[in-house]
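Consider the single chain below, provided in structure tokens and representing the form predicted alone.
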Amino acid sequence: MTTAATFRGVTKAYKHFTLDHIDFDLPSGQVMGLIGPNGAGKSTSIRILMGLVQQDAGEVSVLGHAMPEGQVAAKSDIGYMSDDLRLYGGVSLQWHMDFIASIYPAWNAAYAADLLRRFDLKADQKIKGMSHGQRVKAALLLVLARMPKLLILDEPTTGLDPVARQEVLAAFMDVMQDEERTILFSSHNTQDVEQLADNVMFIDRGQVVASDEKESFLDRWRRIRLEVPEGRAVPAIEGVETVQASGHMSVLTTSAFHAGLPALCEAAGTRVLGVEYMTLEEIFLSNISASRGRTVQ
């Protein structure tokens, strides 16, 4: 499998926060989510990824050109977007088309037609007359219709109703369509990562806590919900990550299930009451509280 985009060893120290010693394969064609909660180094990693910040150690690869040196070249085919990304207020969206276009040769114009009928966008409106949700819509445009072999989203989605959001995941999901496309989806949003990414990486405080396929996050993790007797403990089982007990009641959950996990619970004399499935949401969260818990320890 081939990558677009690789971290190895990078860190990054400011007086405040530390990015420590990251390290990440992003697949070509393919989408990886990275949760983590504000502050937790996402934005870092992408200002690194795009060459806007050197790193203090480590190497960084992007679309086969080392960054920061190569970061020219690989701008060519990177597009990127932000929730704070600003288009110029007193002039129309079709003069920012046009200004794309006699930059970026692989312009489609075509795309960008189809485009901008799909989001209800009007070429010739200005930016200052266009809503939060068109503006983000019309920054989408901009960079899609580039046909970027790597899109670089941060928190993309913020701030949009539901009406814009969904149009918006929608085109990315279009655009995932063509295999050669990667794109890296950075957002504290889970929602919206699990209903698009391959991949899923959790960032927390600088360091990586879990990165695997979203697919194998949801089949191995679990919330076990047990009854506990009086003289009874909680068994200890290899991949339980939190434990949470309320008199006799507890609630364990575990990265690693497997058939005859319930049956071990029984074992051990307490009484299983329900194996549940787990959001993307509530597994960033177990994970995060479980990675604090042993930085605190």
Contents of the next structure:
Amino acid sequence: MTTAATFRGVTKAYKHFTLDHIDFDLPSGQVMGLIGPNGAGKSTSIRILMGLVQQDAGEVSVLGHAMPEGQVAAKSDIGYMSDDLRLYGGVSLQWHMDFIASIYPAWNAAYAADLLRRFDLKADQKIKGMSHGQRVKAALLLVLARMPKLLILDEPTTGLDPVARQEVLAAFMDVMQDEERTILFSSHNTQDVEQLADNVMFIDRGQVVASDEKESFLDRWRRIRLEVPEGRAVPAIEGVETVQASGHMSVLTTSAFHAGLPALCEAAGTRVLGVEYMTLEEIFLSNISASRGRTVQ
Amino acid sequence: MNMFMVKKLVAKDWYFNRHILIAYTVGGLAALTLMFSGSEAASAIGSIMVVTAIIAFGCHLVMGTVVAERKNQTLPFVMSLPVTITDYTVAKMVANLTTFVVPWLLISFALMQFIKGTDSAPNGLIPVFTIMLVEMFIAYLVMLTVALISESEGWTIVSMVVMNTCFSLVFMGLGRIDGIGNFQNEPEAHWTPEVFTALGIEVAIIAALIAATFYFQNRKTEFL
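With the form predicted alone in hand, show me what the form predicted together with its partner chain looks like.
Expanding to the full complex; the earlier chain stays at the top.
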């Protein structure tokens, strides 16, 4: 397996926040979703990845180039978009398309024209006359039509209405047809990540809380509803992340579910009322909750 | 350095500033015409307008190309391109200085020609005006340096206020220097050692400002 990007022991300290020894690999041809609450360190990680912020310690490699030293070579093959990126308001989308086409030899004019049509954008319209959704789609068009090997998207769907959001996600799905392309996108919208990602990394308070394939998360995590009779306790099961008790009823989440787990609960004297799949959002929240609980302990 | 991208960014800024470049050049030349139209009142108004045109053009350029890029959040777009902080800084310096220098040189040249060709202003003013025109270039460079290093609208405005205040102080100060001020009303220009010393100090300040810009920009560990 080749990797498009790697983080090794990456640390960046600010006055009130520290990105703390981040390690991860972004496999080539895969889509990785970076999920975390606001201020978790997603944007800082992405800016380090782009060479825009220099790490205090650790090694970063993107498309085979050490960052930030190799950022020019790396960024030649990266399409970057973030929710705080704006285009020049006083000129048209066509001006931007010509500008980007003059920089990136791989610019695909036919694809750009197709995206223009699909996104319902007008090339001769000035950016300042566009709605927020149109501006996001215009920026995305500029990123996609340059045919980058690596797409880095920082909160790309923030502030979009449902229609625009679906159009943007559909464009990502098209990109994913190309198995050579790698995508890293951050979001606090877990639905987007669940729809697109192959791999998921949860980040909170500057630390990686969990990282795995999305399907593995969905397979391993379950919510188990138990009735715990008087004199009995919630069984000590490996992989239990959170436990919520209310009277005789307890709800536990586990990150290591297997078919024999309900039987183990029954054997411990509790009654299994239900075993439920969890959404990625629920898994994310449990992870954050468990992580913060562990931190407190 | 990625010269290909530096050229692209310079061309972009030239394109974005082409209208204000033309407007201020025309405005400056119109002010010069007024300055030497013969009437005393028109001369006073024209001279104020010439100074205002050059200073305002500098402020407009710095605010439009550096401060607005951060304020309007177009900086992430630029920095997503294959450029480093150094490439960005070189492009901003080249684009700004070349754009500023065109009307500044044109107006300076026209001013000198007007002084030489008119009886209403003595040629003895030429060395003083030369020093003052370079001082205006320095004032512009200070604003540009502060804008690039501080990335702050507030500090850039402070630098504008300070440099505009300095303009009057420098002009008054020059008038009191022997070898400069005492020749202002002479019919011929006197290029005294004091004039060359003042110009030499100005050139040194320009070099120091450019060096400081690159020094502090290259020390930055984050740029967004």
